[in-house]
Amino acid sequence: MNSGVVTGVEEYIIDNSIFRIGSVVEVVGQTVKVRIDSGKNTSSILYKGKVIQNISVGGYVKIKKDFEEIIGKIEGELIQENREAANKKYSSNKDRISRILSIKVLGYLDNGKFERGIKELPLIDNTCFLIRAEEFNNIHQFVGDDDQPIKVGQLEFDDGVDIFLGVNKLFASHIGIFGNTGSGKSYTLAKIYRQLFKEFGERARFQEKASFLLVDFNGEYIDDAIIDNASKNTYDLTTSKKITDIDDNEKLPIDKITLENTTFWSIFLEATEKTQQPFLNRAIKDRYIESEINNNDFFQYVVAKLIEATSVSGRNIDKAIPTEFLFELANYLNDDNVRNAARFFISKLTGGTELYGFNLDGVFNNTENIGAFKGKVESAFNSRTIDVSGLSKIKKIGLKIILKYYDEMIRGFSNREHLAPLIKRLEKRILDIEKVLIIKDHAVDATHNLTVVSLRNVNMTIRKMLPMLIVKEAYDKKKQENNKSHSLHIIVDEAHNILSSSSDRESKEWKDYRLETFEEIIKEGRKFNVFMTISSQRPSDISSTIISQLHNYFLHRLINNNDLLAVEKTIAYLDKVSADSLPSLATGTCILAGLMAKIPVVVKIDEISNKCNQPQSHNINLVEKWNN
């Protein structure tokens, strides 16, 4: 026998004398029950000078079935009376009690390599063994031969066992990070992307072939979080300032094509499907009104509309439309000249039936009357001009929508009751959108491939609408490009703000459209190399369709029963032991589960060494603040 070489006979003896723990007594589906041999109830085993942990709930075992080696996880244990020992005359009380393990089958060893899934199930009397150190490490090896590893932490209950994750398996997938406030979920999100950028950030191909869009509701990832601020595009948007105090470089660039898309305005204005969306489509595509806005003599277009409004016959035309049109225009343009003209115009109405001596129900049927009336209308303005040349492109589209509305009202083509609420929403929201968006040829600065959009200083309307708009724009462009060598990674922190399936603060049509859009990305995104990472403290608020379509999960402490049920129902990779431990996980510790992890494991996430790169989500130290 050669020194240092273990033969098959020796291995058999070692297995059966040291690592054997018992035999199978019951198999029900994936659940296997094993009776422990007497004398194997110690908490640890001394082998070759090393202490090996013995059987325990949450530990792993190996069951041999002929040449197959089946790997299982201990989910529980109980004691049973051993009837055979009880019937023996001289058996001790100790021998009359059997210790039974409940084991869930996880996978098998194939040429020493762990594979998840069921190839075969054990049979009664198959022998059960503790797993060796090399087998333990193999089970916790989450990096393929053709993948590149990044280190994220260590096993919580096995000091010194580092956990490496494969870049392909992790980032070419949809990721869910869930946990209560203060459990460390923001830190985990920052850590995995910090490790990715540390490994690949300086590579030109990485900069060219991957784009990252991070929607940050609470401003936790601005400044130097994840990577230095100089190495990413950061937009700290605000609606709390006056528009004159907001610089153009503080606004998020958006493509002109997106702004001229009916869907954009339908989302932004919460347009109803049957009436308001078709109107918006007509307004956006109306090239005649657009040309009149860009015409140097826009004033004459307004005058022509006023004449048309007061010369149309028929009782269905509201006689207040001319003055409403002028006041609407004055408020939108903030033009006192138009506002004064509106006041003068309304002062000339006599009993609501005549204007400047002309019967409003009558039709101007001769050139002389029309000319005289036009002169009187023009005289209502102090100066014959309405300046729209200084309007932004965003505000010009809003103006086009207003003009189209009154054009259809004047001609009797649309119902005021259906469209008036849309115009009211436009008045307020167009100012908000001007504060946060600016039209550019390229939607996002291509200098860096990580873009962070902070929504901490925007109002509730923009907070609700904007993430939907920018994510949809990025996804639609990626679909059109269909560039298989380029990937888009959409990261949404505090995702319950926009992925909630139970929100009552919005119309049913808007909620359905919002959820359908994100569900499409989750279901179809992989075909176009689009991957989502969502982080939330309330998984129960998020659509179950979205959660169930995620591939990899980092589960931090969850206490609310609804959240626990949502996680257990939708995550098929989670075993009972892992699910039961969720409420008691320490801060910074999470359960890693999914396609990437061959088995669910409890991982303590490593610290981000440079505090500047940590997310701004730390709990405040009140004692320190109050003592200083």
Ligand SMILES: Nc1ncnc2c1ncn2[C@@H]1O[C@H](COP(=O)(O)OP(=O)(O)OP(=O)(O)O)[C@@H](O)[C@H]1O
The other form holds:
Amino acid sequence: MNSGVVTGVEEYIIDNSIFRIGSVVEVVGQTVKVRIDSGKNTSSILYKGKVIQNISVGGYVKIKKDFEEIIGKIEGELIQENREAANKKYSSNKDRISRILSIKVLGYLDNGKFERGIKELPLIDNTCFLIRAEEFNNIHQFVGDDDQPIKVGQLEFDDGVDIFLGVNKLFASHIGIFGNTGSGKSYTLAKIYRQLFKEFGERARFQEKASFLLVDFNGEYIDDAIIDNASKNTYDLTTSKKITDIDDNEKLPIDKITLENTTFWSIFLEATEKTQQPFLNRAIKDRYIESEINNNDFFQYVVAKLIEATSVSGRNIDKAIPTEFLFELANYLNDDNVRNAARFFISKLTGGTELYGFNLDGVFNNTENIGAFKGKVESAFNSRTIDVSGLSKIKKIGLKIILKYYDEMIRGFSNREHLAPLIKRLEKRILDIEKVLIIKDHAVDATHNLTVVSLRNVNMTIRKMLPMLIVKEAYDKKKQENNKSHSLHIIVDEAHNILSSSSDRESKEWKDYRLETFEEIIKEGRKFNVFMTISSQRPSDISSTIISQLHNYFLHRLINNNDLLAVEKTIAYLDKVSADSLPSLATGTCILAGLMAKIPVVVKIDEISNKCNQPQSHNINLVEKWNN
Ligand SMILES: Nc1ncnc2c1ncn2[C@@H]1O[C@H](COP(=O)(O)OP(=O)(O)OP(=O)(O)O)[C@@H](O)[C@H]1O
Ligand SMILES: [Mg+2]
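Output the form predicted together with the ligand next; the form predicted on its own has already been displayed.
Let us now look at the entire complex, which starts with that chain.
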């Protein structure tokens, strides 16, 4: 025998003596049953000095059909009585049973390269073989020729073959990372993006053409997580400090245009679609009120409104409106001048229809009386100015909305019941908005292409609204630019916070709006190069439209039955062996499935070598803490 060179005949013999395991006895759909040849019961076999794993559930096999080589995965094994042998009087017991493998067809070999999908199904009597080491490696070779690999981990079984993923296949896609708490989601998320930034972070083209927005609900990615702090923009937002203690640098810069957008306010004020949103639209677009606010004589505008409110006869205006208006202003502007005026004003209200001694019914048709009344109102203010010049842009828009509300009330245009709740929310929420947002000055534009927005120190309202807002802002902007060579990657850890489809605590309209926004990004984003990465403990909570449209999945340990169902139901190509192993995966181990991997594989995600680059989500060591 010529050493080293394997001839076709020898290969045939080797195949048939060592690698052959049996032949096909049944084909139903994509499931193939193979009867194992007798004498194939050892768990491993020795070939050329190497141990090869013999038949095992979860292992791969190759079925030859003429020149086609079909690859399948062993999903189970069962025993069948062999009638023929059983009927023979002197047959050995061993021959009376047959071992049957249940195999799911995964793909085929095309010129030695593994391709996923079904081109042909086997026929009865086709021969089934174990696969060779090089074929095994081939199946786990996920990176296309035109792609660039990053290493994410190793196969959990099978001697830890390194698993590389293609940058294109992975990052030009929507990614879902699911698993119970503590199963390693945040770590995996940090790892894949760390690998990407290690590979590309320094390149100017990458910095210019890709932007990453990470919504971090628990402050796990601030400091040096993923990449060092100096190479990313971190906004550790807070609403728990006093506004005067918050530096402008700490606030998230947003575009002025966003602020003048009705959507922004609709989101923050949870405006209802039918009445409140149109009102907000009118308020924000109102140039007249805006010019009055920017006018030095803002006080005159207020006086004019008060007069209008108290003087117009025939309209059914709530008598409380003028005082409410003044108090609202006083509080909003936090202005003692206005507050005193409001008190004075009230003290002069003598009940009924009288104010300042005037009978209000119809009196104000008379200009002389109006003049006198105006004097009284003016004297109610100590000085004649209300200073609004120092208000921030955000507060000015809030003021515009308040003024518009009273304007419409006084003129009898709008229904108080419909709008009052909106104004109440505005009063409260604008304080929070001011703590976390600042109008972007072009000079302080973001300098890095990774932006981390931490929401660990913000209150519930901001936690709920802000992610929605910044994601929508970024998406809309990208959509408008429609620059094909730039991509936007939106990353949301703990995505159930904003993608939950089962929450009852919010209005239906708001929920629909919220979900539609994200569903749109998932459904249409790809066309504008917008890709989402979402991570969640509760896949069953997230709308199935979203889960089923993801391209790539990292599935960590999942125990709850509903979560398992949600994942299995939506990820069609997840085979049974993989799905069954989900509840028992170790921390840091996950199943990769989707476009990036030709077949679902169980991978142990590599450690992030530098501790400071890991997400700040470490399990607490109680004993260590208590002993020190
Ligand atoms: N691949 C890994 N290698 C080493 N350690 C890991 C790995 N994955 C996770 N860990 C460790 O396991 C712990 C939990 O991981 P992680 O915070 O990522 O879980 P999680 O799924 O995000 O949990 P939660 O849903 O509560 O946020 C951490 O201490 C982390 O350091
Ligand atoms: Mg986490």
